[in-house]
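What follows is a single chain, given as structure tokens, in the form predicted alone.
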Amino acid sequence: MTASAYPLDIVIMAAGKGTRMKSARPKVLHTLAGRPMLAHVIQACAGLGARRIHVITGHGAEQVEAAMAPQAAALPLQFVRQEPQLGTGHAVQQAAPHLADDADGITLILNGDTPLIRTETARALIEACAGKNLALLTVHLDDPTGYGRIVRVGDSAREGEGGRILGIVEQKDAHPRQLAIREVYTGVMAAPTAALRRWLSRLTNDNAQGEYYLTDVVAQAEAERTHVCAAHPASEIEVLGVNSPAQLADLERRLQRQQAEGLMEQGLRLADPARFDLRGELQVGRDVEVDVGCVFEGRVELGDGVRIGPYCVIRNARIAAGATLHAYCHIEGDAAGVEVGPGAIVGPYARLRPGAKLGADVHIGNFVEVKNSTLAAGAKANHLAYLGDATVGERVNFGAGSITANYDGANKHRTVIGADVHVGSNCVLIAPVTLGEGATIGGGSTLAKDAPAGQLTVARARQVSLPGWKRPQKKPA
């Protein structure tokens, strides 16, 4: 964490209900790229060196605070309740008693439903404040509907086009000329803490909504001749807020396109960047190709020359150079991550669960599931099989329809299959069991005992045919 040049407090407003989301879930917990919107904002604060990050909660406060508990354990984060919710100014008033007393302290105010603010942008706003100015983050939008307009005077003959900032007027309180202004306030500001406390104490709710608007501090700053300045984000995506499912979906696609373009600049070849979803971190080597509809979650590493077929879902995995995942594969790694070795071929329709580790040139075919199992180089399970809690040696051929029965109803047990073993179709290996190197298991066998190395082992009922037997007939109606 880089320390701020000024004593810094951060206030994140996350108390709103989000009525237009039409959801029982608090708005700030709706996810963007796989993480709650509020988590994105908190992560952006991590590099600012704040003395304290104050998260204002209200609607669904218990849910919000529980969801952010992991970040609260890692950062100087505290929660402040706003009950009832009487506007943005009222929200920051709840945090005021907790702000730093330093004469040159700065308070940065962010919104939990504006998730893509960049650390660099927030830092620039803090520097613009410099402990003495009121710094607003503004942006020009083609459609400013719903945003507070920046009202200026001075060098320009038209409001919103230049000159000194006089104030911010909310959408519902603006007259027609003000509604034509395209420069809007994003909800983000940095203020001298001592002055902010003073301004907050003077707020009134004399407006169309009957709420305490934080934006009214701008007029107070102007009246005190405090310089009001503006900073601007690198892109409007940083300041787009979310108030409805449609806005959330739009921001998701904007973010995914941005991430796709960044990866393509690194050399990733995407069949269609509009049909790509990254919900975590993706590292790619050279000459990697990803087909349409793929979803990457958690931390995923793709080595040189990896090929990912369409509609794969990959979470927490390391896929080595030259490996291929055919269509509709699901990789569901935990924190340790699933491993797919160099040159391995997986799928289509395969499932790799936590603890799966595939060696070089392993083949996992259609409708094969692997869980907590290691397959050594050249091993194959090409059709309709299950390998759970197993150690599989080199060049093993695991037949179609065969499974390791690893669970006895209370405990898990391990199956060990030596190198060069051939397991026929439709076999059941009841763990714990060991198949010696080079063993062959006859199709249809159910093994509850170890199979010796280099021998054929068959364990199935003797085939019997009954002459004269007839099928039962339906009784007449």
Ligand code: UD1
Contents of the next structure:
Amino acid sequence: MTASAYPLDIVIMAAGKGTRMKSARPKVLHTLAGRPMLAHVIQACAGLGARRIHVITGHGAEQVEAAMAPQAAALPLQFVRQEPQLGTGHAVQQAAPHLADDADGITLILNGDTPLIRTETARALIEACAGKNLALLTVHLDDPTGYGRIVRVGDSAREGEGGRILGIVEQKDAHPRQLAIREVYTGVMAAPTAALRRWLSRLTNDNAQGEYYLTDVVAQAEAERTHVCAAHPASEIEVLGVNSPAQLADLERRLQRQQAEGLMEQGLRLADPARFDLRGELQVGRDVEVDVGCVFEGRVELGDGVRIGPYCVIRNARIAAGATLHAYCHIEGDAAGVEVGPGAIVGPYARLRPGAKLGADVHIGNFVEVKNSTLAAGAKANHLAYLGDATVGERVNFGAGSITANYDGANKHRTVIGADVHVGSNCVLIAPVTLGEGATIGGGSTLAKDAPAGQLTVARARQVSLPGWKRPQKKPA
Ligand code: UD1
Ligand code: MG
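Having gone through the form predicted alone, I am curious about the other one (the form predicted together with the ligand); can you provide its structure?
Shown next: the complete complex, the earlier chain at its head.
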């Protein structure tokens, strides 16, 4: 099921300053698993079939809107400015004129700083609202500090589901007895749109923070005898809000743990799930091992039996079956992705940049950089080398310290190295240049012209020794 049974509007609040982040960057653009928090929330809403998603922006609005533009373009999403920011109630008031007029319309409201809400949870809340109830997403927290407390009939500090919901009281406005309540509002509610409009129009800012609180609509609903109900998320992680760097880091670790556990269930062997970071998508085959401290970004595929050593950073890459990456490799593919062939051995300390394509059993050793280059099966560059804009044939051996000089200061040029070529140590291949099949290039050569197949080419000063030569002597003082 994708489309909601009711005309659905979604409001995501993202205008706040996020003072407690102490950052120049708008809070909702701080990232979790490599994506802005707001992008996570929008993603969760994408499958709900809303007629429109209204994102409230204010603080850093241009920055927020620009960052979300690609995602927004694929959805019925509009930005609504809130200037100045007078509280969450004031934020939703800005969207009110844009909400659907249908009598049975539902408005789902979310906080942009509560990033891990799941589509299923939001859908369950919409079902609970059913176009007539005010449905709140609530959760019981061991430490409810900072959250709005759910006040119910009866003993307010009582555990579990108490009586009827009377309202929400914010931390700063709560009495000591209310502070003991552990059931908190998560920042997600679903309301009948027509009633919401009415409630919003009556909000005041008569509270400790002098703000228009969205949470005050709950007491109004209760006063009107609208049924106020609570639904709960499957997991606490879905509703943790981020207000400070410490909370952001805590949520990041929880999310990473969850991702790691999911991958381990698929058979991935992580040396330490607490030292694993995935900021994108990771696909793994059977018997894949990942050592500590690795970071995966973008889209990464690891084939059967791949082994990744400690502290590798891998972005957008396909690592084929049986390949090994030793410690401290940096793979930085673009959208097209870096390719590492089956059985290849890379690192330690290797760098593969966009356009690097390594064939089967290729060896790339320490301090070797490869960019926009194809290495055919069995080719080797084991030490201290640069291959840029090169086509390297099968079984080529590219010596220590050798480089392709691919840039003339204005344009890039290609180097073509035929199969079975042996390039000695410390050679400079000035592109464009072609080395014929089976050529051998003497160490220390600087090649500005093509080297013929099968021959030894040496391009360096001939070695001379001067018999009887004396070292200069220091002059007497
Ligand atoms: C809010 C709730 C609190 C709940 C908590 C859950 C209110 C009054 N309180 O508190 O009950 O437990 O979320 O995380 O709603 N925003 C705007 N415009 C504004 C103010 C805020 O768009 O004028 C946005 C912020 O960018 C943020 C969200 O609304 O994404 C929540 O604002 P925040 O100030 O973090 O509210 P909390 O104090 O966390
Ligand atoms: Mg908050």
